[in-house]
Amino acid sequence: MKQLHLGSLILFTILLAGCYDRTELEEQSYVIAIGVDLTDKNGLYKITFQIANPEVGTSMTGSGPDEPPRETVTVEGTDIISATATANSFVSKELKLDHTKVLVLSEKFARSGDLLRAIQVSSRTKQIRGGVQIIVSKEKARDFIDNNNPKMETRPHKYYQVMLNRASEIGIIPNTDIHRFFQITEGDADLFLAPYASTEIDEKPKENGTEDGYIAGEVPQEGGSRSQFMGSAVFKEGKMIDVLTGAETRIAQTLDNTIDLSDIYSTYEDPVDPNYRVAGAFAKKQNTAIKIDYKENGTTKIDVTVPFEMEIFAIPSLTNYSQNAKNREKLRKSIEDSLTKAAEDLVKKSQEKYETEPFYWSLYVRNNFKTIQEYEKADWNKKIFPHADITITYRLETLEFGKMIDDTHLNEVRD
C-alpha cells in the first residue's frame, strides 16, 4: 500500500513539473506591429515594437481609464529576435511575437537590399508566424506606426486586420505575407508585391479622375485617419525596386491565379458620353487561362485570357445600357478594351523595366523541364519572359445591371 502511495506521488510530481516554464498571461506583452528602419551602421537596424494593451476596448475590469491602448518602443539590433531580447531589458512584461499582425518596412530600408539579412530569422523561429503581413511605408517605419491613430478602432490589432483585409479585398493592395515573400524570393523567378502605405499625405494631392490611379500619400482626402493604403511595393530578389499604383496592382492580381479576389469595385470610361465614368463590380470566378508555348531557341509565346463578370451599379450619364443592345455592346467592348490595354501596359513595363513579372507565371513554364537545373539554366528572368510574345485578352462573360431595369430619365424630371 505504501508503495502504491509512493508511486502516485512520483507520478503527480512528474505531471506538475510540466508547468515549470509557464508564463502567466498578465506577465506577457503582445507585439502587434514590428517596424524596421536603417541606421548609420552596417548590419544594425532600428527595430520598433508596438505593444497592445489587451484590456483596453474590452469589457475586462482592472484597466485604468487613462491607460493607452498601445505602447511603442524602439531599440537597435541586427535582427528582430535579438532586438526583442534587448527590448525586454526595459519592458516589464515578456514580449511575445506570436500575435504580431504586420511587419512595417520603411521604403529606404526596403530599397537598401538588407531586407533578407534582417528578417531571415523569421523563417527559422517559431515566434513569428508565416502569416504576418508585410507593409512598406513611404516614411520611416517608426513614424508610420506612431502616426497610425485610427478614429473608429482603439484596438491596434483589430485596426491592422480590418484595414488590410478590406483594402486587399477590393484589390488596391496585394494580400501578401512573410511566407509568400520567402516563397517568391527563393524561387528567383518572379516579383513580390507588398502593400504600400503612408501617413504623409501630399499637400497638393494628385488629381487623375479615377479612384485607384494613386499610390499611398497621393489620395485626396478630408478628415479621417491619415493612414493611406494604396498600391504596392515591387521587390526583385529581395530588394524593392519600384512602386505600382492601385490600378496596376489590381491588374496584376487579376493575372495571378495564386491570389483569391472578391468583387473589385472600380470605374470605367462611359463609351457613349466620355465626360462620365460608369462604376461596377469586377468579379473573377474562373482562373485566368495561361498557355505558354516554350521555345528553347526561339521566341516563347504566352497567351493569357482573363474571364470575368461585371455588375454595373452606377451610370452617371444616365445612358440606357440595360435595354439598348447597341449601347450594351459598346459598354462591353469598352470595358474589355480598357482592361486589356492596362494589362498590356503593365506587362510591357514588366518585360522592359523589371525583366520579370509579378503574376507568378513562372509556375506554368516549369513543366517544360525535367530537372530544376534545366529550368534554372533556361533563365525565366533574363532569357524567356523579357523576350516573350505575349497576348492578353479580357473576356467579359456576364454583364449585369443590378436590381433596376432602367434609370431615371432626365427629360421626364426636368420639364
Partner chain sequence: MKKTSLKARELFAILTITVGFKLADTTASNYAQEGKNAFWLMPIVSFLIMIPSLLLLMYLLKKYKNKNLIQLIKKILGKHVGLFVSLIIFLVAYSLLIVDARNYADQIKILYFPESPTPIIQMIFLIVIFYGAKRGLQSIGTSTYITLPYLKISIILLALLIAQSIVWLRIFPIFGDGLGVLLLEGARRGSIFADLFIVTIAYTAFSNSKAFSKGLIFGSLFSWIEITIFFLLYTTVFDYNSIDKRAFLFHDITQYVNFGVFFTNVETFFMVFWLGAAFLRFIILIYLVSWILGETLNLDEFEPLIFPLTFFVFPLSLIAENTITNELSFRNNLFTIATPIFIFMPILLWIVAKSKGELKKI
Second form
Amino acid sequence: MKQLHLGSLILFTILLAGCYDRTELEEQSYVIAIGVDLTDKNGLYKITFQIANPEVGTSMTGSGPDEPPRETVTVEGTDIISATATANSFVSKELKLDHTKVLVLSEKFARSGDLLRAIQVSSRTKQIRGGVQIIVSKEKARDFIDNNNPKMETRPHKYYQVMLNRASEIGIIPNTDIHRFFQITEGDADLFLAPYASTEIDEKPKENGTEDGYIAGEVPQEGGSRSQFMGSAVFKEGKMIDVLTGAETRIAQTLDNTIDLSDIYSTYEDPVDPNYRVAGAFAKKQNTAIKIDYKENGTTKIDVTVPFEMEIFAIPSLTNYSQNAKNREKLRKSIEDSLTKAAEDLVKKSQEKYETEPFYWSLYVRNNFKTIQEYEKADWNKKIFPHADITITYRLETLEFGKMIDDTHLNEVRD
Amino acid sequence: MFPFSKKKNNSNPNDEPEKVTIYKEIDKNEEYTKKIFSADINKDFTFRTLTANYCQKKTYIFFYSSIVNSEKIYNGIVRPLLEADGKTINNIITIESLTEIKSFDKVFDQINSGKAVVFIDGETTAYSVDVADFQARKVGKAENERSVKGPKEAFTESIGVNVSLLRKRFHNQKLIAQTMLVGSRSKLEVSVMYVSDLVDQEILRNLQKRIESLSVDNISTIELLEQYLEERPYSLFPTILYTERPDYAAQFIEDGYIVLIMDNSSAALILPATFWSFFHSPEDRYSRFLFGNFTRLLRMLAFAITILSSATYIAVTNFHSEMIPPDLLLSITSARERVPIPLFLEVIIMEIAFELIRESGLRIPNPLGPTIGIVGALIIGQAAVEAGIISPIIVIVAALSGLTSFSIANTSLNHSVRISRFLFIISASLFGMLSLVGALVLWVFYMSSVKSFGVSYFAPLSPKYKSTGDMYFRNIIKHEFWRPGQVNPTDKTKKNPNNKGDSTNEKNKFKS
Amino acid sequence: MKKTSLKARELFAILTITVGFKLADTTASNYAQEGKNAFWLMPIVSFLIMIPSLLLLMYLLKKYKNKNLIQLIKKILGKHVGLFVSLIIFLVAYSLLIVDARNYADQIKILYFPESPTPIIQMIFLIVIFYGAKRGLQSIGTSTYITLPYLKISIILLALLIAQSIVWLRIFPIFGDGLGVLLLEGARRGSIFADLFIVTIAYTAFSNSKAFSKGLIFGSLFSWIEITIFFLLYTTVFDYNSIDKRAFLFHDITQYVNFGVFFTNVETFFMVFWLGAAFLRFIILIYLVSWILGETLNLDEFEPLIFPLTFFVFPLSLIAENTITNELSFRNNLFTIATPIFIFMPILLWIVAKSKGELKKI
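Compare with the form predicted on its own: the form predicted together with the partner chain:
Now the full complex is given, and it begins with the chain already shown.
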C-alpha cells in the first residue's frame, strides 16, 4: 500500500510540475501578424509582432474594456523565430506563432532580396505554416500593422482573414501563401505575386478612369479603415521587382490555372455608347487552355485560350443588349477584345521587362522534357519565354444579363 | 492481504450429519432433528405430530413455517394423513412432488429449501413434500435497462418465476434449465439455461465445471456468482453480461448462449459475452432498421465523447494549442486568465465532482432526490465559475463527458468506460497526444486480449466468424442468416439464406 | 507457436500498417533525394524487384507446409548455415526497426514536442510498444484490424483535402533526374518492402495458409498502391526543387491543409492517427523480430525476448547524431544492404531445395 501511495505522489508531482512541452494557455500569447523591416545592418531585421489580446471581444465578465484588442511590439533580430525570444524580454508571455495569419513585408525589405533568408526559417520549424499569407506593404511593415485599425472587426485575426479572403476573391490581390512562394521561388522559372497593401493613402488620387487600375494607396476612399489592399508585388527569384495594378493582377490570375478565382466584378467599355461603361461579373468556370509548342531551336509558340462567362449587372447607358442580338455581339466582342488587349499588354510587359511570367506557365512546357537536366538546360525564363510567340484569346462562353429582361427605358420615363 | 495465510479451515459443520442415516425409532429422529435445528430457540422451525390414518403410526412433519405455504401443508399433508386411507404414503399424499430420503443431510437440505419432511414411525425413509412458498416480489418493470419499444418485464428474485419468464419466450423442448447447487453452507439453486441442440458443449462443460468447483460457504446472489465465475477479476472489462431483462436473455439463448439465473437474484448472467453484447441494447433490435442504427450511431458518438473529450481537451489545450481555432482559443484563454489552478486540475476537479454527484444521487433517499440535481448544478456549475475557480468551458466539457456516459446502458461497461476516462485524462496530461494515443492503443490491445469463456472480446469482427453482422450497426432482421459463430453453435444457420423467409412476393403485390 | 484464429483480413491490416504506412514517414523524403519529382515512380520499381522473390518464398512455404520463415530456412539449409542466415535476417530486420524507431521519435519531437528530449519521447514510445507487443499475436491482429478503418479514413480525408492544392503538371519532367537513376535507386530501396518477408515468420500462426497468401497478396498490393498514390500527391503538391528539401513530407502536407476557414491548423488531428499507426507498426515489428530471434535460437517461448529487444532499441537508436544522418546515411545504407539479402534469400533456398530434390518429394 505504501508503494501505491508513493507512486501516486510521484505521479501527481509529475502531473503538476508539468512536462517539457506543457504550457497553460494563459502563459502564451498569440501572434496574429508578423512584420519584417530592414535595418541599417546587413542580416539584421526589425521584426514586428502583432499579438491578439484574448480578453477583448469575449463576453467574459470583468475584462477591461480599456484594454486594446492588440499589442504590437518590434524587436531586432536575424530571423523570426529568434526574434520571438528577444521579444520576450519585454512581453511577459511566450510568443506563439502558430496562429499567424499574415506575414507583412515592407516594400523596401522585399526589394532588398533578403526575403528568402528571413522566411527560410518558416520551413524549418512548424510554427509558421505554409498557409500564412504574404503581404507586401508600401510603407514600413511596422507602420502598416500599426495603422491597420479596422473599425468593425475587433479581433485582428478575423480582420486579416476576412479582408484577404474577400480581396482575393474579387481578384484585386492574388491569394498566395508562403507555400506557393517557396514552390515558385525554388522552381526558379516563374514570378511570384504577393498582395500589395498600404495604409498611407495618397491625398491626390490618380485619375485613371477605371475602378481597378490602381495600386494600394491610390484608391480614392472616404471613411473606413485606412488600409488598402490592391494590386500585387512581383517577385523574381525571391526579390521584389515591380508592382502590378489591381487590373493587371486580375488578368494575371485569369491566365493562371493554379489559382482559384471566383467572380471578378469589373467594368468594361460600352461599345455602343463609349461615354459609359458596362459592369459585369467575370467568372472562369473552365481551365485556361495553355498550349506550348516547344521548339528547341527557334521560336516557341504559346497559345492561350481563356474561356469565361460574364454576367452583366449594370448598363448605365441603358442600351438594349439583352434582346438585341447585334448589340450583344458587339458587347461580346468588345469585352473579349478589351480583356485580350490587357492580357497582351501584361504578357508583353513580362516578356520585355521581367523576362519571365507570373502565370506559372512553366508547368506547361515541362512535358516536353524527360529529365530535369534537359528542362533546366532549356531554361524557361531566359531562353524560352522571353522570345516566345504568344497568342492570347479570351473566349466569352456565355453572356448573362441578371434577373432583368430589359432596363427601364429612360426616354419613356422622361416623357 | 498480508501475510498470506495458507491455512485453510477444513472443518465443516455439515460433515458430521452426512453419515447419519434415518433411525427406525421416530423419537430418535425427532430428537436429532430438533437438536440440529435448535428447535427451542428457532422460532419459525415448526413441527407437528399426528397419527397417520392409513397405518396408524406416529408421524412427524417438520418444516420452516416462514417459507412454506401453510394451506398446502394442511390440504396436502395433514388432512390426507389424518383422513385418507391407502396402502402406501404415495397414495395418501397426492401433492406434486414427493421425494424419499434416507439420510439426515438430505433432510436438512430439504427443510432448508422450503420442503416439509415427514417421518413415519418405524420407517428408515423420510418423505419430503414440496410446499415451498418463498416470498418474492411480483414481476416488475425493468428499472435500469429501460426501453420505449419492447417488453417491459424484468426478472424478479425468484428462480421459478425467472425460469418461467424465459420459458415463455422460447417454446422448445430443447430449452434446458439445468439446476446446480452452489455453496456448501447455504445451498442455493443456480439454473443453467441453454438450448441443448444449439449450445457449444465445450463452453457448457467449462461452465459446469467452474460452478461445480466453487468451494465457498455461501454465494447468495448472482452478482457474487458473476465474480466467482469470471476469469480475470482484476480486469477493467466485464466478461459476463448482466441483464435484468428476460427478453434480452431469451434473445441470447436462442443464439446458442448460456444464461444463468439464480435464486434471490433479479437478473440473469449471459455468457460468453463480447464487447458488442455490452455495447448493444435490446431496443436496438426492436426499433426499425434505420431507427435502431441511428441510436447505435449516437451511442458510438457518446462512447467516444465520454472516453476522450476531457482527455483530448487537456491534451489539446496544454500541448497542442495551435490546433484550436483562433476564436475559440482566445475565448478559452481569456476564461483561463483568472483561474488559479492548472487546467489539468480543473478538469480533474470537475470530473470528480460529476462522479460524486452521480454517486450521491444514486444513494440518496428517494424523497431527497431532486435536491441533488439542484445543489449539484448550482454549486458546480454556476458558483464555481463565478468564483473564478474553474473556467466555464470546463463545465461544458465535464458535463458533456459525464452525461454521455449514461448512454452506455450496461452497468458493467459503464464502469469500465468511466474508469478508462480517468486513465486517459491522466495520460493526456503527461505528454499530450503522444501519451494519450499511446494509452488508447494499449487500451485497445488490452481489450482485444480479453476473452470470455474462450471467445475473443471483439469477435466476430476480428477474429472473424459467420454471424448476424450485428456489431457497429445491425443488419435488417430479415437478413440475419447465421447464429454468432464465435459461440460455436451446433446449428449455425438461423435462417436459410436462399429463402428470404418473408412474404416478399406478397408484399410486391402492393408495391406498384 | 500456437495457432491463432487470425485470417486474411488481419494480415491485410498488419501489412497496410507496417508497409503501407511508410507513405507517412521519412521514406518519402529518402526517395525524393534521388528521384526528385519523379520519385513516385520509384516504389513501383522497388516493389517489382521484390515481388518475384516474395512469390518464390510463398511457394516454398506452401510446399513445406507448417513451417514458418526461420523453420523453413533451417530445414532447407541445415542447422549451421540455417542459423547463420536466420541471424542475418534477424539483424537486418532489427536494424531496420531501430533506425525507423529513431526516425519516428525524431518526427514526434521536432514537430510536436520541440522542448522534450528525444530520449524521453523514445522511452514513452518504447514503453507503449513493449506492453502492446506483450499481448500476443492474436491481440495484435485484432487491434490492428479494428483500428485500421479509422487510420485509413484519416489518410483518405487528408488526400481529399490536399487535392485542391495539387498541380498535376508538376509530375513533369516525367523521369526527374533520369530513368536510370529511378531504376537504380528504386531497386536499391527494395527493402522498404522487407516487412513482407519478415511477416512470413507468422505463416504457421494463421488459421490456414490460404488465408495467409490472400492477406499477403492483397495487403502488399494495397500498400504498394497506397504508397505510390501518396508519393504522387507529394510530388504534385511540392515542386521538384522543394521536394528534396523537406524531411517530413506527410507532416508538411498536414500542416498545409485546413478544414475550411474555422479549423486552420489541423495537423494535430492527423498526427493522432499517424501516431496510432506508428505505435501499431512498431508493436507488430518488435513482435515479429522477437519471434524471428526466438525461432533462430530454437526457444520454446520467444515472448520473454520482447523486453530485451525493445529495451535495446533505446540506446541503439540514439547512436545517430541527428535525424538527417539517421535517415540519409544509416537508413540509406541499410536499404542498400537489406535489399539484396531479401531478394536472394528465397532464391538461395529454392536452389538448395531443388538440388536436394526436396521439392518433388513433398
